[in-house]
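The chain below stands alone and is given as structure tokens, in the form predicted alone.
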Amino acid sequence: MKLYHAPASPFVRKVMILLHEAGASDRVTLVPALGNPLDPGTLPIDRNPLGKIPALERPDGPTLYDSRVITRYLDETLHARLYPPAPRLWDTLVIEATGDGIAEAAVLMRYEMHVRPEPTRSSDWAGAQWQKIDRALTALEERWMSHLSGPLDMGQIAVACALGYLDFRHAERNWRETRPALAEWLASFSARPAMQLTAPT
């Protein structure tokens, strides 16, 4: 299998953590892919028409894209068991969607303030993305800490990748200041070898 990959992407990091947790990082070949909405660069647009990563080229079918599709495929293929059975599954999926939503808004902020030409940038639009993130962080802090502290699953991994991306690209926002439980959880979760091996650069 080939994984189109950029180490700074929180969505790629989700896939890489699953592979490390499953002891299967040697099952994929990493293919560097860099670009953005204004310049696709080396993004695999011939395999993912949306021009996004990660994309997983597999031997038994078309290339998969969207991190949640890829992680479900790898979880089943590798028997990683990071998607628990119902009823816990539904909470896992909601938490994964929350983590992915945080990451998506944070990436859009990055594009707005660093990729768009300066005269067309909108700090109001970037601020609106942060409001989404802020609401999601509050929901995690107030509603989901017991799940985050439970058995390892893809919801936890998605949230950890999203928070790691906030630290990497938006450290000045200081999200920890009003989310002490979430900050403490991330500090503990970040000690996992898979987290250490996939820290964004």
Ligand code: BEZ
Second form
Amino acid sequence: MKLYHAPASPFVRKVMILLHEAGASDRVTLVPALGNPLDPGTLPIDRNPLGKIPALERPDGPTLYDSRVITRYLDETLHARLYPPAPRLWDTLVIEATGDGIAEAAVLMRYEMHVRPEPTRSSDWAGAQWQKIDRALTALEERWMSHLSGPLDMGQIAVACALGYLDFRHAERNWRETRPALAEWLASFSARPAMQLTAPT
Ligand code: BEZ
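Moving from the form predicted alone to the form predicted together with benzoic acid (BEZ):
What follows is the entire complex, opening with the chain shown before.
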């Protein structure tokens, strides 16, 4: 299988962590793919019309995207068991959506302040994205710490990738300051070999 990949992408990182946790990283060939909304560069627009990564070329059907579709496919085909049975599944999916939402807003902020031509950049718009992230971090800190400390699942992996991206691109926002439980959880989760092998660069 071919995985369209960029080492900075928090969404690609979710897929890579699943593969490492399942002992199956050798099942994919990584294809470097770089671009942005203004310049698709080497993004696989012929494979994913939305021009986003990750995208996974697989032997048994059309190319898969986005990260949640790919992780569901790999979880099932590799028997990784990172999506628990219902009713716990519903919590896992909400936590995964929360992590992905944080990562999405954080990537949009990055594009706004570094890719959009300077005269058209809006710090108000970027600030509104941060408000979303801030609310989602509070929800994780206040509502989901006990789930995050439970058996490994894709919710935890998505949150760890989102927080890792905040550290990588938005460290100056200092998200840990008012989130001590989440900060402690990430410190412990980051010791996993799969996290260390996939740190953004
Ligand atoms: C980044 O460089 O921040 C980035 C690269 C690929 C996807 C998302 C973000």
